[in-house]
Every structure is written in structure tokens, then in C-alpha cells.
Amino acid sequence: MTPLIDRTVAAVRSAISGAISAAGWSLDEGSIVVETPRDPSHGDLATTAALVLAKEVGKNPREIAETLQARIGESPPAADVAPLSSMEIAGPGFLNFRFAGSWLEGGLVETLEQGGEYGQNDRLAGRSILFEFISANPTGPLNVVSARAAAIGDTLAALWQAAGARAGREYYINDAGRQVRLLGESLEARVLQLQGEEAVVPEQGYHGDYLVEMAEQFLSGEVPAWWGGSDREKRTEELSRWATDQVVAVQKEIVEIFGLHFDTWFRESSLHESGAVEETLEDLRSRGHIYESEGAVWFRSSDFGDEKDRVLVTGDGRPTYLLPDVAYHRDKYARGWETLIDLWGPDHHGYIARMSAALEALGHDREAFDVMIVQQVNLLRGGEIVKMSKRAGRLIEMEELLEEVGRDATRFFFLMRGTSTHLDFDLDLAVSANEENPVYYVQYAHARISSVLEHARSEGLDPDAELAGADLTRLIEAEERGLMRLLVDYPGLVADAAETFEPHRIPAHLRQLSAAFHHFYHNHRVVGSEPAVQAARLALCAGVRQVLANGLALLGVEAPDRM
């Protein structure tokens, strides 16, 4: 489904681009800007295109704007699709277009049609994208950073299915690497004291309280062989699988809580178990993209924009971090992913020149990967803010976030902000009932419309028959045409959202719709007004609370039809 602001959008620019053709200029199609005046008073639709025109034509902008104009005049979009009412001239050369009002009621019309279906469009039809986030150490409890890429990952995917693109949602473990190790050695340490042994856990392990819970989950259950065995190796190594295992299955637990499925939870064991990394170590090596020096194995990094070339095998024969993830992005490729946006967090900046470099040097195009770094979050609790220390085990953790402030709040707060900007989440506004709250204020627009249809009801009305028999032309106040104009605007912002990687356009606009509706609703009675506009206003508190439902559901958050 192509959306109607899309369809308004390319008529629009046809217009201008015959109009330019006809005066005897010349400016590629594709190169016409027409796009939404923030001003609403500036009109439906603005062009800048006799601004451009102006230095190839060599003439005044508004003179070229006062010939684009007439010669449009002669041959207007489509009406069909873009209705136009007026034409107006401003600034230094602005071509502002102004639609009848069948437009922006042809919204209406689409929204109600199409139901749960509004704001689907095929404008990225075809693609494919894999997004990779959290991807936490399976060391401990995932924290608030976690909890952020996880909303911001999972409405990603969910607005580029919206836009027609095949979407994946990936989790990747590190059970291959060091950190793996320590907490194998960690647990070990807190399972002996557990049995009246003398253990000091690794200065360098994990110290929190849920590595105590963990051990005396392993001693509750039937001790394995391997535990009492004299090889202290296979102990160690055994340890650290169950251990990490434990803290998979509990972070699995808590993203289904969160609302998010992960299509794929990928193992990096799985690749040095396949023979993955060898393999991508000689695809390099056979691009010429590795040579030896001081015993260690080195990638040509420098050659494709990265600050210096790096070791991808130690003088030990042991793989370093890069080697692994460089094969995990390769497999990606290779089961069909055309694009892969990974999310990070703001201490993994420094490597994405160098992951880019060998991608590229695998042959990917540079442009198909590209890293989000999802920034720090402050948690704040009377004005402060409320400290965190992993290594201490005094971390604020997801499932405690999440028991606190509820999936909602949390999915929506960190969805407010661009993904680049540090976020101040305050608690105590996260969990107040009143409209202060963004959360609570968007879903209770969508409560009350529930409350005005269910009072349509019990007036004896049916709302859905009042809705096939209303009359939109009705519908000429300010505050109508200007709700109209955001569910018109609504789909269109779904594909932009999708393309620019900007989740938090989408809570914008539905805070925005929220406080149009409750303007409108403080203004203007719907029920018991005259009947045909009852029957118009009906149809658009509908139209409106569908929007609402839609967006919630691209965010992961809940619309009630009662608070």
C-alpha cells in the first residue's frame, strides 16, 4: 500500500517537473524537493524548486515561481489524488500547494478502511535488513542500556516490516571468550564457599549477589560427575557452559516480558565449532588482506579507513575479539541478510572503522553495514540520579526496571529520544497516573475515544452505522482538519521513521495526535451534537484512536480502552 501522502507527494512533483518542461527548463525529476511546511499555515505541501531553478534559468526566484504556478494552473495532479484548492507564492520563491478538503476526508477513509493495517506501506518492498542488538556478555542480568537498545532494535524491525522489508531480530551470545571464563571461575569460587571451602573469586571476575543465587541453584539440583572430578580444567569448562547457559535462559525470560521475540539467539561458539573463523581468516587471506609480524596475524585494517591495521590471531594462536565477530557478520551475509545494522553501545565506538574494513575487505559493500550507538541512560529517582556498579553487583537491572516502571513506560521513555542523545530516564514521572506522563498521556487519548464510542452505544447509537453514513464534509472545524492532516500524515512517517532509523518519530506523532484529540474533545461536543456531525465526529474519534492503536503497537506498548 502506497500512502496516500506518498501518492499526493509524486503527483505533486509530476506536476512541477511538466510545468518545468513546459517553460523550456530543465531539472531532473528526482531532484524536486516537496515536502511538509512545518508552519502549518504555510500550506499542505512546499516546493523549493524554483529557488533551485534560479541560477541554471537565471531569473528571480518568485519570477520563476510565478511561472511554475501558472503553467500547473494549466495542467494541476491528478485530482483523484491531490485535489487542489489554491497555489500560493512566498518568501523567496516558495510554491506552497493547498488541497480541497476531499483530501484530507480521503484519509479518514483510509484509516477506517484499512483498520490495523494503517500505516503498512510498500515503500521499502524488496530489502532486507538484520538488526543485531543487547548481544550482552552472558556474564550477568542484562542492565538499562540493554533495555534501551532492545526497544529501539525491536521498533526498528518493526517499522521497516511496516515499510515492506523483511526484518530480522538477532541476539548474539559471546559464550566463546574471556569474560565467558571468568564467570566459569567466578561461580566455581562461590559454589565452593558454598560447600565450606576456602575460594577468592577472580579480581577480575564477577562479584554481584545473582552469582550466590546461581550457585546455590547448582548445588540444589543433581551435582554433575564432572564437579567431584580431579580435572580441574574440564571443571572450569563445564562450569562456565552451565553458567552461561543459566544467564541466557533467564535473559530470555526477561525480553519476553519486555514484549520482544528474537528471530535468531546466534552462538559464537557455533562458528569456531563450524570452522566459521578459519574459514573468513582465509577468505581474507586470500584477498591479500593479512600478513604475519611478530608471530601474531595480522588484517590490513589501514587499507579500508581504519586508524591502524589489526591482530586477528595472538602469537599463541589465539584469536583475538575481531577475528569471531568479522566471521559472525560474514555468516550474516551469507544466509541472505542485505543489509545488517548492529546496535552498540557507546564504549564499542572505536570499533566500527574496524569491522567496517573488513567487510569491505570480504567484498560488502560499505553501505550495507552500519553500527547505531545506543547512548548512556541516567535513572532518576527525586531529582538524582540513582547509581549503578556491575562489578559491585550493584547494577539496576532490566527485570527490575521493568517490575518498577512496567513494559509501557519503559518501552515509551526510551523511544522518546534519539538513539544518539543521552537519555535522563525519571522514574517517578514513568510511573504517575496523570497527564504529565508522555505514556499515560497518549494512552489515554485512546481511552477516552474508547469511552466516547462506548457512550455512542449506550445512547442507543451504533457506531459502526453512523460511521458507514457519515458525512465527512462536516468536518470543517480547525481542530478537525487538523486531526485529519495527522492521520493523513501517519503512514508517511512510518516508511520515514523506517528509512532514517528514527524510532522516536513515531511517539512524537502520536503525542502530538493525542494532544490535537484532547484539544478537540475539550471543545467540541460529539455525541448529542446535530446528527450528521455526530456522525462525522464519530468517524473521526475512529479514525483517530486506530492511529493511536497502530502506533502503540509499532512501539511494543499496550492501547486500553479504559484508565
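So that the term is clear: the rigid core is the largest set of C-alpha atoms that superpose within 1.5 Å between two forms. Model, not experiment: these values are computed from the prediction. Positions refer to the first chain, counted from 1. Compared with the form predicted in complex with the RNA:
Residue 93: CA moves 2 Å or more between the two forms after rigid-core fitting. Taking the rigid core as fixed, one finds a CA shift for residue 32 of 2 Å or more between the two forms. With the core superposed, residue 523 shows a C-alpha displacement below 2 Å between the two forms.
Can you return the structure of this protein in the form predicted in complex with the RNA rather than the form predicted on its own?
One chain, no partners, no other molecules: that is all that follows.
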């Protein structure tokens, strides 16, 4: 469904467009800005059209605004979606629009009617988009950057779904590279050590304690026959596979604890087994983007904007990381996804150009693939940065973070910030000071409203019946109109957040809505006010509660009735 705010803006824009033509001027509809003024006293919507037209027309913007105002007055926007009550010219030449009360009230009615679906919209209907995120190497526990990516990827997918798109969540398991072998060798050393033999973890291997635990686990179960066999090579290979499966299983567990569900866990090894890697190479070759030099197979990525060409198959015949990764993305398209979005860590940004190049070389639009870099996270404890290093074995894991901070606060905290900002996560603050964390502020507003509705019930009122018969024109206070406006804006905001890949707009809006509610609550009684007003206010409360719940659901955060 098209959100009320979108329908309203469209109607106003088209009225402005008509007025411009009627006046004998021209401005393409796309550059007619219709926006919500920051200051509510400037009206419900405003346009800068007169300011933009000033130069071309060669007149004072205020004069132009006057003409537009007159023309719009002659043929106003559709009254059902934009019931204009007044227009005024302000400042250097803004034209401000004000709507009749029925407009805001309509928004509240939509909220209550649509309930849990309010916010869903059709802005991105027909699009199909696959989000791939976390995709950590299956060699160790998930770290905090993974947690950040998890929160962002999950919510982005939810936002796109809410905006009408088909959106998927996918996790890529790099279970075929050299790092898997190293993991096996590292674990092998740990197991041997436990058995009292001399063994060293390879220098390039994984030194974390988790492998000691895994070694204990390996020995505590039924030890497979291949472990005692004479085939050393087989032993390492089997153990590598066993270890990878273990790590992936643990990663799956953590992700589930985080409340995140992937549609697909995709194994790199499946690409090698199915021949997709070879096929991809042949595909590129047949398109003329491959050459051989110094014994290696190269991809002419510099033809597609990369700074230099890249090796796909090394001199000794092994594919580099790039080739299976290209095969993987090729496979995503083959499975019917139109747009691919990857969330990568900051250390991979140098890799973007070659991947885009490869996908373009395979005939896909440049716009059909994009990478969001999820910037690093500094964990602070006692004001000091806690270092994370997979290799060194001292690491802050996603699991630890969830235990310490909790799922709701972790998700909210990560989603509050822009994705591309480096961020400091103060553990002491997040853990100790409840009131410091804005997630409680929003949850508290939700709980408070629940409590109000509960109180109404205890007073013998039936909120549902009250809502149905409520006369919303009784909502006349500034706080009430402000809340209603935030409800009206919500669906458009969901669409914007999806379209711009900026999930942090949702928490920002929820905080604003919560603040507006707390303010309202402080100044006005709900239960116990004049019956007609009481009914209307109960409806408003229910609407605000609904939007808070819907917004928190997009973030994967609980909306408690009691705190």
C-alpha cells in the first residue's frame, strides 16, 4: 500500500507542477521539492519551488510564490489525501501548506487499521535483493564487527521486505580455502598436545583457546577411525572438515541467539564440487576477459575500472580467492536475485573494484551489485580500547558481547549509528548504566503505554470499543498533533531507510516518537479525562504503541509491556 505521506506529497507535487505550467513556467516534476519543515509552525509540508524558479523566471521568489499560491488555489490537490486548509508564503520564498485536521486523523486511523502491518509500503515493490553479511571465515568465533554486520544486515533485509521487495539473507561459508587447512593443522596440534605428544600450532595458524576446547571436545566424543589411521594427509583433511563444521555450528547458534535467521548458509565448497568455479572461468574466457601470463590465468579487470588485472588461477593451478567468490556471486544472480548487496569489513574495501569488475564482465549492471563497508568497532573498557585479534587468541567475541550487553541493547546500539562510521562501543556504559542506553527509553515508552491501556481496562473500559467509537477531532493539543504527525511519517521513513540503506533512521524516529510520547504523558491525562477526549487519547496511545512495536520489530528488539 502506498503510505498516506507518499500519496500526499505526490498530490501536492502534482498541484505545484500544474500551477507552474499554468503560470507559463517549467520545472520538471523531479526537481520540485516537497518536504516536511523542521519547524512545525512552518506548516505540514513546504516547497522550495519558487526559490528554484527565481533565477530562470527572473523574478523575486516571493512574487513567484504568490503566483503559485493563487494557481494552486484555483486547482488544489486531491482533497481526500491532501485536504488543504491554508497556504502561506514565508522567509525568502517558501510556500507552506497546512492541512485540515482530518489529514492527521486519517494517519492514525490507518495505523490502527493496519496494526502490525503499518509501515509496510509499496515503494520497492517488484524489486528483489539479496543481502549477504557476516560471512566470517569458519576458523573461529564471531567477533563484534560480525555483530554489527548482523544487526545491520538483518534490519536492512527487514526494511526492504517492509517496502515491498523480495529480500533474502545469506551467509557465505569459506570452507574451501587455505585457512581451513590451517585450522585443521592448528586443531591437530592441540589434539596431539592433549595426547601428550610434541606438537606446535603452525605460526600462521590459529592460536586461540577455543581450539584447545575444541580439541577436548574432539577427544571426549567417539574418536573417528581416521584419527588413528596411518594416513596423515587424510587425518588432517578430515579434521579440517570436522573443525569447520564445529565452528559453523557454533556460529549458527550465536546468530540464532541474536534473533537472526539466514535463509541460506552457502558453502564455498559446493561451488568447487558442482563445477561452478570452472564454469565461471569459462564464462569469463568466452567473453574475452581472460589471458595467461607468467603461467597464471588473469582476469582483465582493468578494463572495468580496477587499477590492475587480477590473477584467477595461480601458477601452480590453484584458484585464488577471487575466482570462487566471483562464481558465488554469479550463482546468486543465477538463483534469480536482481540486486546483490554485500556487507564487508573495512579490511576488504580494496576488493570491491575487482568484484564489481568481474560481475560487470559477466554482463551484469554495475548498479546490480553494491558493497556496504561496515566500519570497525572499538570496544572500550575502562576507557581503554580492547584489542581484538583472531590470531593472538585474545578476542572479544560476539557471544561475549551478547552475554554482557544483551541482544536488545546490542542491536539497538549498532543500529543507531550510520554504517560507515567508526564506532566506539563503551562496554562499561552499555552494561552498567541502563538509563544511558536509548533502547530502554524507547522500550519504556512502549511499556508505559501498555500500562496506560491496562489501567483503562482496570477502570472498566474496553479499549477496542473505545477506539472504534473515538472521535479523533478531539485530539487538539499540540502534543497530540505532534504524535499523530510522527505516525503519519513512519511508513515513508521505512521506505526511505530501505532505499538509502540507512537503517539508523528507524531508531532515530523511534527515539523522537518516544520523547514526544513521554512529553505528552507528562502534560495530559489519558484515563480519567473527559470521556470523548479519553476515547480519542486511548486511540492515540494505541497508535503510538503500534508504531513503536512495529519499529522495534524491524530492529529485532523486544517491545516489552512491562519494565
